[in-house]
Amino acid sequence: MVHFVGAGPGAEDLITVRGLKLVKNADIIIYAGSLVNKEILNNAKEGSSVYDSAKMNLDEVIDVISKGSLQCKDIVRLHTGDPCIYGAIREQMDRLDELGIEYDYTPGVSSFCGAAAALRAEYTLPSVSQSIIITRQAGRTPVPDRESIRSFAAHGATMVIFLSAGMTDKVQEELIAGGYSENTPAAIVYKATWPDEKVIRCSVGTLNKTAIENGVKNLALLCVGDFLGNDYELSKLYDKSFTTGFRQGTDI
């Protein structure tokens, strides 16, 4: 069996209980060495084989899995965060389907959740934003025109931008061109949940300058929106006058 496992955003204890159990039982572990916290590998059992996929191409990854599967090995493919976001797992699963190799998928805590924790923020505040846009700036990997940061910015929703810390000049330009004001709150969250985590608050208009001044070029999320401000309405969920399926509201 092959297990795709989300390792979490960075902190070694933010892998799920299920994911950690799979790591402990694995005969073979292929991990995304550029981002996965190597401390998690300390849980690997004695005699397991460990491969760093940062140094491998797709064919090499599949070759290790295929050979291990023929030997009835228990295999963990360990991705950073939750691999459903920029994890390149679809192409791996398709190849396993072609080879008739069975697999399952254990989700993980995404780095955008880790960033919210670092910011002590809630992305979906009543009267501010009820939507989260997760996207990236076009670079070597293109982004469809209909999904440009400029087009998304027109919504004024909460935005979390992955894989773009080295292009903050372009991101800032696109955000302003799309409709965010220069005064819109923003933040750069470097290595969320890692021991060297850093939170740098700024505004859309100072995003690029802030990144340069702090030497941030990668391993950071760019968070944008008025959810970082102080104005919002209280939720109806805990409003004493609001009736739910579990309690009767009262005007008293």
Contents of the next structure:
Amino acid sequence: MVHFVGAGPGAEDLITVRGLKLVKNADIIIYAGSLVNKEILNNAKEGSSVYDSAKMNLDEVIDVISKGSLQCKDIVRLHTGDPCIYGAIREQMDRLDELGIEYDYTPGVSSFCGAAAALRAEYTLPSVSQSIIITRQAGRTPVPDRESIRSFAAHGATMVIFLSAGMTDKVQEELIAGGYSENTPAAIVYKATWPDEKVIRCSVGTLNKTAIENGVKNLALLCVGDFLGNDYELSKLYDKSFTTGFRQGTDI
Ligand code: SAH
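Target state, the form predicted in complex with ligand SAH; input state, the form predicted alone:
Below: every chain and molecule of the assembly, starting with the one above.
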């Protein structure tokens, strides 16, 4: 059996209970070495084989999985954060489907959640933004034109930008061209939840300068929006006058 597992954003204890159990049972672990915390691998059982997928191509990964499956090994494919976000997991699942190899899928805590915790922030504040745009600047992997940062910026919603810390000049330009004001709050969260996590607050107009000054080029998220400011309305959920299916408010 093959298990795709989200390893969480960094801290070794932010893998799920189910994910850790699968790691402990695995005969073979293929982990994304660029961002998975190696401390998690200390849970691997004696004699297990561990591969770093950062040094492998898709064929090599599938080869390890298919040979292991033939020997009825228990295999964990460990991805950073949650595999559903920039995880390149679909192409692996499709290949396993073609080969008739069974797999399951255990989610993980994505780094955008880790970044919110690092920022002590809520992305969805009433009267500020009720939507989170997760995106990236086009790099070697293109982004469809209709999904440009510029076009998303027009919404003024909360935005979390992955894979773009080395392109903050372009990101800043696009954010402003799309409609965020220069003084919209922003933050760079480097290695959220890792022991060497860094949170650097700035504004859209100083995003590029801040990234350069702090030497951040990768392993970071760019968070943008007024959720980082101080103005918002209280929720209806805990408003004492508001009645819900669970609680009688003073409005009745
Ligand atoms: N599946 C992962 C994302 C993989 S793409 C997830 O759910 O988080 C890799 C990019 O994710 C990095 O370039 C960086 O932008 C971001 N990233 C991953 N872990 C991070 C962390 N702990 N702190 C900040 N950014 C992180």
